[in-house]
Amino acid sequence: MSLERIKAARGRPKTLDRDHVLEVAMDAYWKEDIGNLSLNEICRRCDVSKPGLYREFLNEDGLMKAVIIKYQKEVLNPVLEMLNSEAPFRETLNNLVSFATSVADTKDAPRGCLLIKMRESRMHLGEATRAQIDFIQEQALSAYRAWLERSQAKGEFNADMSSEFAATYIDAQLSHAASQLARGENQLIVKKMLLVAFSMLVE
């Protein structure tokens, strides 16, 4: 190979596998302390250069935003579909409990909810990521309210509270359960506590 070709090969940037980077980053942010996880460490685990990552995501904030969008599509959107279904109120509520307290069988699988974890780590997030999290949060609350109002119209939700308050209450209880799981608390106990908390919605 000529010297010119060697130089050209060395100067040619590696093709960055965006999906691989997002998978690795999402797994890392989900399992570890976001505040102690450097961008250099993400690059090392993905075997990509920092300039290459910057070219793809602009900065760390851009990477985190892309990660939470990926999480939204893969994990959270099925919950919105659940809320938009015509299933009975109690059935959907039980499905929410099962979703929120599910834990993968593999030992090294992440626990809890990445969205909740990022909400609790706002001080370590950039502006774009915080805005995306706020958008997802409002989207979820709107979906809860619409589901509750439909259930109320069908006579399935009769608790003495407004749909707005009930939506906020449901979100808070699900968030608390996710945080408990992330801390390693017993799954069955967390599920029982969540069922007790939601029992006031079906009386």
Contents of the next structure:
Protein chains: 2
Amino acid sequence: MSLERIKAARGRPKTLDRDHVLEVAMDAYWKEDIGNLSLNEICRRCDVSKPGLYREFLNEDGLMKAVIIKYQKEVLNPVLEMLNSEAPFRETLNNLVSFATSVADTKDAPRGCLLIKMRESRMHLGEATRAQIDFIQEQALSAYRAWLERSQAKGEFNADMSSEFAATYIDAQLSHAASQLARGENQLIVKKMLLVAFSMLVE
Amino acid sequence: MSLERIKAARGRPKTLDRDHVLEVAMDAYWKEDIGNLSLNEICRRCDVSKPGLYREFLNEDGLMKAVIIKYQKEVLNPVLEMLNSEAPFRETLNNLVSFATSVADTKDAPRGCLLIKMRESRMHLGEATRAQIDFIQEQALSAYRAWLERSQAKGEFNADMSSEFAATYIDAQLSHAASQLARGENQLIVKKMLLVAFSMLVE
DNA sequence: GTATTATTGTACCATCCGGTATTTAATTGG
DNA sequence: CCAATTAAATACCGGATGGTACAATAATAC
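With the form predicted on its own done, generate the form predicted together with another copy of the chain in the same format.
Below is the whole assembly, all chains and molecules, this chain first.
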């Protein structure tokens, strides 16, 4: 029995495709200049009226927050999963580097990391989006830290620095690589720089 | 004899203070979000009418180019001068780090580097400004390179990488530090990270 | 004093922005 | 068939933007 069909709602049927809007918006924020991307433009691109968008997401802040949450689920969480692997420290670190500097071969694929882009243009974001970004950031930092401490315990990571500082350093370098890619810099050079920056972590 | 007085120009005497406008604009672009700083706002702040500003600088692009040139003269060139010193490699590198992470103790002093800020918000800039930024960037990279090659010749720098790559790496790390400072991150942590990132260059 | 030259600021232009009031359309419940 | 409900899109709001037309002003040249 039960919710095969959800009771056939009351009023005029909804035609707005929430997921489609989020896909278009995520792609746009990821590839283009966040501060110069208007709600109007997004409405145009996914053929949705402005009041429709406001009904669904409340306001621009709401849309952006929904976008970053989608990004978190689809892109960031899989990365953080890598940190739970029992693979050797070196290997996981290399995986991180490879992942961060990988670029889909499609010509107009997004480059860099949407989270980092948003963090960099913090001033253009609303309250809710900012809060969500800070939350994700904290989450990531503690994931790095836990991974580093596990590696320390296994004797695979023993650089002369606190796990907290190392987590900050790794996050900073990966973020920097992401912005370089977003700015269009050469993928191989960026990767080489990351490896140099991490070289003292692996003896 | 001669140009004690410059011939007392013909028409209505100019009252617009070009230098004052440039000071105000440089300060503003340096401290605030470039993409959200309108010409109107700058006019308001230095009490100049909009047509006056357009007459002096042609357009927004012209103003920004004038600002970055002023910044180059007053801030960047002195840094590049450091690279001509005959001091040991380590010492000059440390000077670079200290300079990059120094923050005036005044509460509302600008943080980070205007050049890097502009490079990061490239999309908000006009043609002329972009060209000037690329020019400065090339200049800086070859200054780093020359310095590295001189240090190599003196046997003070011998990391296993080309001087070109090392120059790119150093520039990237210093730039990253500048954006972190601009974003308000802790000055001491940023400095510590820079030192770690450069640790493999000095043995 | 009058023409010439150059700089000034007011007041305006079209365009876009985020956000909303309002009317119209599509459906269910009775 | 008629109310109730929900979502739709048009058309608008005030305000900001980059940029300009234009008349007023202040000086020199003659």
